[in-house]
Structure formats: C-alpha cells, structure tokens
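Next up: a single chain in structure tokens, the form predicted on its own.
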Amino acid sequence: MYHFEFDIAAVCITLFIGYYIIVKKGVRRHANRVYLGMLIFNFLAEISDIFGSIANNNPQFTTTAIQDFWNYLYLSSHNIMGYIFMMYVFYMIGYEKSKRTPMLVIGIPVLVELVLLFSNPFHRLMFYYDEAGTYLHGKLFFIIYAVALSYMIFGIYLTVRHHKGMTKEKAYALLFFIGITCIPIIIQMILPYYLITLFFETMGLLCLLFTIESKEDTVSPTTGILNRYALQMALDRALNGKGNILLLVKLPNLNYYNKMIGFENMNGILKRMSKWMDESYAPYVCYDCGRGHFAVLCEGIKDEDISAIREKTLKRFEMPWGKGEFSIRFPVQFGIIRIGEDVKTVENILMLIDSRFEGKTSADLDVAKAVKDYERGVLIERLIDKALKNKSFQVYYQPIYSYRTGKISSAEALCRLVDDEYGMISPDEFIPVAERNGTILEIGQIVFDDVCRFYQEANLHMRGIEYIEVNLSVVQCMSKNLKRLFDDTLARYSLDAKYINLEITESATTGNQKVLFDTIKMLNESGFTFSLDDYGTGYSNITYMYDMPFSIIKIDKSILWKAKDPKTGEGQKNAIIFLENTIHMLKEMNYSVLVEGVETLEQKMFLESLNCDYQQGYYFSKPVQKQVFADYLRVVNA
C-alpha cells in the first residue's frame, strides 16, 4: 500500500511557489526557466505519483492501461527533473550558453532511462504487474536511483569545485538542496511504500526560491527589469568564463530631467525604455543599474551582432521618449565591455557602469581611459593615506601682491602631495580623491596648522604679511567640528583669527547651501575673513555673494588671459570689457579684488590701470617652500 499524503503536501508547496513566482515576474534570465522547468515538472511528478499510487493500490478498480500512463508520467517527469537540475548547477557556476557540451552529456544518462522506460512494455524490465494487478520494480528499476544519485554527487562536485564563482548563499542553497534530496533516495529505496522524495525536493525548491530566486532583492521597483544586484551576481559567474560581452546604455544627466518632468514622469519614461530594451536584447538579459544606466550582459554574441545592437539604440535614442509634453529626446552614451580582457574584476565594471558622462551628445564610452583613471584614482587615494601616514604632505605658499603698497602683503596656502616614488601629485588630482573619500578633513587640518605655526614662528605679521589664504572645502564645511578646531590650533599658536583668510571656490557655492551659509557665519563671527576664489569660472548665483561675508573677490586667470594673453600681449575686446567692468562692479559693491595667473609686465600694469587691489602669479612667485618664502620676503619687502 503506497502512502502519498507527503506527495499532497508538496502539491501545496508547489502551487505555493508557482504563486509566488508570478505574482513577482520571476522568470527573466535563462536560470530563472530552468528553475520554472524544475517546478513544473515537479508538479507533473507529484500529481502523476498521486493518482499512480491510488492506481496502483487499487489495480482492481482501474486498468493497466491506466496505470502505465500515471506510472510512466511519473517516472518519465521526475528523471527529467533530475536533468534540468543539473542545467541549473551548470547556470549557477557560470557555464550558461558557452559551454552547451557538457551539458549534453550530462542528458545521457537520462534519455538512457526514457528509453529503458518506454521500451519496458516489451522487456518490463523497469516495473510489471502481476496477475493481480499489483504494481512491482522489475530488474534494472534501480537504475532510476543510480542515476539520480549520480547527478546528486555530481553537483556536489560541481558546487564545490566552483565556488569561487559564486555567492555563498547560492553555494549552500545549492548543497542544500542535493542534501534533502537525497535522504528521501535511500530512505525509499529501503521503504519504497513512503513516497517521501517529491516533499523532500518540493522542500529544497521551496529553499532555492528564497534564496536564489527570490526577486525582492534583484527586481528593480521603478523599472521591473533585473537591477544591479542580479547583475553582480550575474558578473561573478561571468569572469570566470570566456567571450562574455556587457554593453553600456547610459543616460547623461539624469537628476536634471527629474528636475524638469518629476521624477512621477521621468520613472515612467525609464520603465518604457527598460521594456523596449528587456525586448530588442532579447535573448540577452538587461539590467537597471540605477540612475539611468542600463546594462545588457551577452555571452556568445558576435561582433557584427554588437554593431547592430549600437546601431538600433542609438537609432531608437533619436526619437523621442514619452507622450505628449513630456516627450523628450534623451543623449545617450552607448560602452563595449568585454569581460576578462578590458576589465578583469566586478569592482571596476561596476565602476565603468556608475563612471559620470562627460558631456551632452551621443557619444561611445572610452573603457581603456576610464579604467585608467579609476585605477590612477586608486592609486592616488593609496598615495594620500601613505602621506597621511608618514606625515610627509608640504605646504607651499604663492605671495600676493598689493597695489596699495606696492609690497608682498599677504600669501595663499598650498597643500602638495610630493611621493617619493611617484613623485609630485597635482592638487588637482589629490584633492577630489580626498574629498570624496573623507581624508581632506585631515589634510585641511594638516594645512591649516602648519599656516598658524609658520605665521606665528616667522613673525609674518612684522614683515609685512596681512594674513594667509587657506582653501577651505567644500566637505569640511559640513564638519560639525570644524570650529572647534581652528579654534584650538589659533589658541595653540596664540594667534588671531584675523589673520587668516578662508578661501572658497565659487563652484562650493552650488552644494548644500545652508550648511555652507551657517558654517560661514559661525566662523565671520570668529574673526575669520573670506575670499571667494575662480570667480567668473562657476555656476553660483551673484545672489550668493549677498549672504556671504566675502571680503575679497578673486576672478580666475582664465578671465585675464583672454583680455592679455601672456604670451602675445594681445587681448579679445569683449573680455578686456568683461574684465573693466567686473572688476568696477565688485568694487563698487566694496569687495576687494584679486586677479590670479599674473605672468607678465603688461599684465601687471593692465591691472593697475584699472585699480585692482590684488595680483597673484608667476610674475611674483611660484608657489614654494616656506623658507623660501621667507627669504622672499627679505628681498621685495626690505
């Protein structure tokens, strides 16, 4: 007598997991169908088990050819399943379209047994019935559990073998899975009356589909396409194979058409992009990586294919997205990843895919370049905390030159990053690195400290020098103890706030305005004074100007060179005028002027003739060592 109320749980089961699957749209990528194909032909062998078994306990009230068809259903579905199980594992370790060999080999011994299987009518020699009706295993019916076992050890074999291609999560979900399985095998090869197996693999289904297929966490919301976590996943197994492509569509500036239609309008835009290409890439997969870049992950495709692929979306990015007065044409940025020789870690690919576009067109994405300067960005960031360490950043100092006197009155302040193996490091390299990662609260510190000690200790005040320009970022405005720590290092030093000048570049301007204004105040309330620098270069409203105690105005030497080039000493008429009546206008509005990148004679009497309070440049200095700068000093101050 067969007992099947096992077999009617994991019917539950499965109807349960077929639910959740497209009430969530699981199926997408081609391990997400064969996982489907497992479910299915699960089901088929858990209802064709129920209804064998109450033929099969009950020959007298069916016929035989009722209960071959329920019998070989059932067998037929579930050595199937052991097969699709294996495509699986082969998904799940990266081999996907690649490597179509070993997966037709492992499908021998399967149709083995469907042979063996349907010929039985003529040598029932994988079950019979006897004159009674009742259903018996013949001879070689133990095939069936030596080739399940098989594929059971084998993807053990396999899971362990490649691990390193995957998650931790798919690797135990995986082993799980072979584990639960085959306990029921050798339980019911012992008590073959149980049938256990079906509830058993429906239960190791039920833990794939948590922790494998599960969409909550590779689904994106906005889009309902894979998002950038599958895609990570999806780039593990990938590294380890070979010819695998990742195309780039990414869309420039998107925070500004969220700005312009609502994010409401620009979210239904991206979903309709998302779907034309979920469907033109097809078969390939297409992931939402987030902030309007999408990826398209190809394995085994062909170079003329990706040529057609770049040539159909820009053609579709030509037309507009949209309906009515939100329909828009979006530039679009179209990159050619190939995995394993342009980039050879998920680290850098998903650096390429988040790496900002670089202009308004249309345009191919530079790999090569942009891994070169991620790489360079790393080594940089790597340079700053050596110096951090070794304490080994120097501080350089470019005199200014006053007209009112006609002397050296004050100095900005110049961090360097001088390595001693990669040797000088533009601030304008260092800088951004640092302050992206944090580290310009410590180097800014580093610089101010060394300017009150320098100030103090060579008597700066006395030989003429007004105060010291130090460049404040951006980032330490948002520092809570920003003040406390200058505050602490003028005291250490006994040394007045009046006698530093905090500079801010214009572009500053633009970020979180009123942590920017408070922190400002706070510190004008100090005593300290203000200098916006690179005016003329940036996108700040003059407005802000208004709210901000600037006491002096520094327009950029692009501005100069264009009314007196330094070379020629020639100038454009409309910059000469520009230059006139800027710096008229700030003057008139009280704020003293500086001019910087002042090379030449001519540039320096130019700037006389039009009053302005300040120069700096090479024609006075370079920026240099301190000591330097004192000798300097000694010279044009005597």
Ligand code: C2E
The other form holds:
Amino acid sequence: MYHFEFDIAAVCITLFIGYYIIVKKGVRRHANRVYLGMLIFNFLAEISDIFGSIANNNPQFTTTAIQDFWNYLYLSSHNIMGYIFMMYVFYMIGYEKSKRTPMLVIGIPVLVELVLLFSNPFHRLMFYYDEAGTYLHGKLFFIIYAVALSYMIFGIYLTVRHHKGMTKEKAYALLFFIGITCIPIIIQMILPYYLITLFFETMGLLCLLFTIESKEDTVSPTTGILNRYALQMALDRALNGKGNILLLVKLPNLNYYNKMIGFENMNGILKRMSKWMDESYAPYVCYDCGRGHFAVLCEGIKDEDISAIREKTLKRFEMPWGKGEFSIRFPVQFGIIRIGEDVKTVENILMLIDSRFEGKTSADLDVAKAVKDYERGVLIERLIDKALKNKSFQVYYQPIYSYRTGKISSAEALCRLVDDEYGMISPDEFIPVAERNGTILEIGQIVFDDVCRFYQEANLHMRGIEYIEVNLSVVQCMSKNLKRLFDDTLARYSLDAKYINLEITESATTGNQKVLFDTIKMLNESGFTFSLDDYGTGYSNITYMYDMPFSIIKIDKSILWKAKDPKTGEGQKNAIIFLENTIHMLKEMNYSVLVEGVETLEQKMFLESLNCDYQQGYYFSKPVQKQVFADYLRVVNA
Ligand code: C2E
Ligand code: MG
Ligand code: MG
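Switch from the form predicted on its own to the form predicted together with the named molecule and give that structure.
The next block holds the full complex; its first chain is the one shown before.
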C-alpha cells in the first residue's frame, strides 16, 4: 500500500506557491522561467504520484493502461524536474547564455532515461506488473536513482565552485534544496511505501521562493520597478558573463527637488520617470536604486544601442516631467559601466551607483575616475586602520605668531599619517575618509591626548604658549561621550580646558547645527574656547557664527593669497578690499582674527598693517615634530 498523504500536503504547498506568484504582481512579471518550470513539473509529478498510487494500490479496479499512464507521467515528470533543477543551478551561476553546451551535455542522462522509460512497454526493464497487477521496479530502475543522485552531486559541486559569484543567500538556498531532497531518499529506504520525496522537494522550492525568487522585497515601493537589492542579485550573475553593460541614469540633487516641490510630488515624478525608463529601455531591465539613481542592466548589448539609449534619455530629459505647476526639467547624468572590465566587484558597482555628483546640468559620469577615487579611498581606509593598529599617527605642531607680543603665542596641532609603503598621506585626504568611516573619533582622541601630554610635559605655558589649537571634526561633535573623553584626558594630565582652543571648520556649520551648537556650548561651559577655521571658503553661515561662542576667526589662506600672492607679491584689487574689510569687520565684532598661509615677509607686514591679531604659515614655520617645535620656541620666544 502506497501512502500518498505527503503528496497531498505537497500539492497544497505547490498551489500556495503558484497563488503567491500569480497574486504578487512583481513576482509574476519577473518570475524566473526556470523556477516556474520546476514548479510545473513538480506539480505534475505530485498529481501523477497520487493517482498512480491509487491505481497501483487498487489494480483490480483499474486497467493496465490507466496504471501505465500515471506511472509514466510520474516517472518522466519527476526525472525532468531533476534536469530543470540543474538548469536552475546553471542559471544561478550565470551560465545560461554563454555556455549552452554544458547544459545540453548535462541533459544526456535524462534523455537516456526517458528513452528507456518510453520503450519500457517493450522491455519492461524499468517497471512491470505481476499477475495481480502489483507495480514492481524493473532491473534498470536503479538508473533513475543514479541519475538523480549524480545531478545532486553535480549541483553541489557547481554551487560550491561558483559560490563566490553569487550571494551567500543564493548558495545556501541551493544547498538547502539539494540537502532537503536527499533526506527522503534515506527515509524511503526504510519506509518504501511512504511517498515523501515530493513533499521535501516542495519544501525546497518554497525555500527557493522566499530566498531567491520572491521579488516582494525587491520592488521599490516608490516607483514599482525593481530595486537595488534585485540589481545586486542580478549583478553577481552579470559579473560572470561577458560583454555586459550597466547604464547609470542619475538625477543629481534629488534632495533639493524634494524640498522644492515636496516629497509627494517628487515621488509622482520619479514614478513617471521609472515607468518611462522601464518601457523605453525594454528588453533591458531598469532598477530603481534610490535617491534618484537608476541602473539599466544590458546583457549582450551592442555599442550603437548604448548610444541610442543615451540619446533617447538625454532627449527625453530635455522635456519637463510632471504636470501643471510642478512641470520641471531635470538635469540627468549618464554613465556607462562595462561590467567585469571597468569594475570587477558588485561592491564597486554599487559604489558607482551611489556616488553623488552634484552638477546642475546634464553630463556624462566619469566612471574611470570614480572607480579610481573609490579605490584610493579604500586604500586610505586600510592605511588608517594600519596606523591605528601600529600607533603610528603623529601629531605635528605649527607655531602661531601674535602681533601684539611679537612672539609665538600658540600652535596648531596637525595630524600626520606616514606609511612606510605609501609615504606621507595628506590630512586633506585621510581626514574626510576617517570622518566617513568613523575612525576620526579615535584619531581625534590620539591628537587630543598628544596635545595635553605635550603641553604639560614640555611646560609650554611657561614658554609663552597660551593654548594649543586642536581641530575638531563635526563627527566628533556628534559623539555623545566627547565631553567625557576630553574631561578624562585633561584630568589625566591635570590640565585646564582653557589651554585648549578647539577649531571648527566653517563647512561644519552648514550641517546639523542643533547638535553641533549643543556640543560646542557644553564644551564651552567646561572651559574650552573655540575658533572658526577656514573662514571665507564659501560656506559662510553668518547667523550661526553669531550664535556660537567663537573667540578667534581663522581666515583661510586662499583669501590671503588672492590679496597678496606669495610668489609675485601682487594681489587682486577686490581681494585686497575684501581681506581688509573682513579683518576690520571681524575685529569690530570683537573677534580675534588669525590669517593662515603666511609664507612671505611681505604678507606678514601687510597683515600687520591691517592689525591682524595672529598669523600662521610657513614664513614662521611649517608644522613640525614636538621636539623641533620646542627647540624653535627656545630660539624665538627667548
Ligand atoms: P587646517 O586646520 O586649515 O590647517 C591648516 C593647514 O594649512 C595645514 O595643512 C597646514 O599645514 C597648512 N598650512 C599652514 N600654513 C601654510 C602655508 O603657509 N602654506 C601652505 N601651503 N600651507 C599652510 P595640513 O596639515 O595638511 O592639514 C589640512 C587640514 O586637515 C587641516 O586644515 C584640517 O582641516 C585637517 N586636519 C589636520 N589635522 C587634523 C586633526 O587632527 N583633526 C581634524 N579633525 N582635522 C585635521
Ligand atoms: Mg585648523
Ligand atoms: Mg584652516
């Protein structure tokens, strides 16, 4: 007696999967045909297994023809499913287009099997019936098991071998499918009349549905087209193929438009754009990667078709999107990535998709440069980590000259990263990277600690140094325990906060002002004073400058150099007027004024004629190591 209860449960699950695929629109549209194939043959096998078992259990009530029909249908559909699973694995590792031959070769065993099966009425080597009509396995039936088993082993081999080319999720789902279909083989040996294979296979299909096939979470809720996650899944296949292209279509400054016309309206426009792209770029698939960044995956596209898409896009973007008062023209950026050539990893491709380019006009993206910049960033990150680990960050000190006393009254602490392999890395390069990945918190602490120790140990106060300037990154200001860390360090060296002056760059004041303001206020209350760094570099936010407790304003070197070029000694008339009046204005506002980048005597005298309080620059000294700075003080502040 065959027990087919598990088959009935399997039918229910298969129907559920079918229902799920049909109901979820996104799934149906993009459902993988190979997966659907497995599902259909699985369903056929389940139905025929049930009817076949009924017929085999009750041969007296049926005819051999009917019994044969269900048995042949079951065996053939189940065997074909094994082959389709192999196709699915091929598809997952990105073989299906480029390598047809292996797929045909792998089909040979199942073909042999089918030939044997359909010629069975003549030789009855696969299965036969005894006089009572009982269904029995023939001499060659083992071939069916052998083929199934070899497919499974080959499936494991392919998945393991190509696991790097696919996401972990995919590889695990495939292995899970193979594993779960192997379990019943063992059980079936002990309980041959319990038909459980298909139930386990259906569970495997369910797992594939939710891990690989379900597009529910791969459709963008805003625009209804596939999202970044779906692209990520498609990319690891595309990376295995040849001649695949990813086109980038980006709207710069999405935030600006969101603010201008509101999120709702902008979402409507994005929806319209996505619809246009999805239709216009067909048969290629368009993905909404968020923030107004779209990507079109073009497998096997010709160069002239790329140009055609580019032209079409630029032409469409010359016209406005949206309706009525919200009818706006948007600039668009177009980029071409040759997958596997320009960029070799999914991570790098995603970086290119995310990278922002804040142009106001339409333009082509410089993919090569973006990749280079990104790789440099990754290298810098590595060097920062290495320096933190080896404790090789150094702090240099640059003297600050006071006009009133004619002596060196303070110094700015500047961080240095010197790598034994790559040499000196400029802080202009590594500080932004450290701010992005958060290591600035550690670096900031190293600098602060060094400053406190140096001030105390070298007895700088007695040598005329009133305070040390320490650059403070906005990222540090966002950290809750900044004050505690600073207080602890000061306590460790028994140092008063008044000996530290913290510099905030002007650009910082354009970000999250509330948090920045609160932090500065808190630190100011515990005795720290503040300078506004890089004043005049274009981020002026005068209203906030009034609210923050700055005591010194540091005018950027570019302002000085325009007014008095260090090489020629010449200056632009308006730049001179600007510098003169800026110093005058700031002093009227009761700020102390420092000018950076003083390289020549001429510049020094010019600034003195303007009553500038402090000067800093190579004319006095470059940033130098502690010992050099101490020696320098011995000479100039004697
Ligand atoms: P900054 O705070 O404006 O520092 C002044 C920069 O101008 C320093 O560059 C200094 O070496 C340079 N400089 C000073 N005088 C002259 C001059 O006469 N001629 C020329 N050509 N340059 C001069 P540096 O050390 O490369 O630092 C660059 C920037 O990196 C700093 O600009 C600061 O924003 C940032 N930075 C450096 N160290 C730290 C740090 O410990 N923490 C944070 N958050 N930022 C830092
Ligand atoms: Mg500074
Ligand atoms: Mg500066």
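Residue numbers count along the first chain shown, from 1. Between two forms, the rigid core is defined as the largest C-alpha subset superposing within 1.5 Å. Since the model is a prediction, treat every value here as computed from it, not as a measurement.
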query: Core-superposed C-alpha of Y284 shifting 2 Å or more between the two forms; finding: no
query: After fitting the core, F177 CA displacement of 2 Å or more between the two forms; finding: yes
query: Yes/no, D68 Cα shift of 2 Å or more between the two forms with rigid core fixed; finding: yes
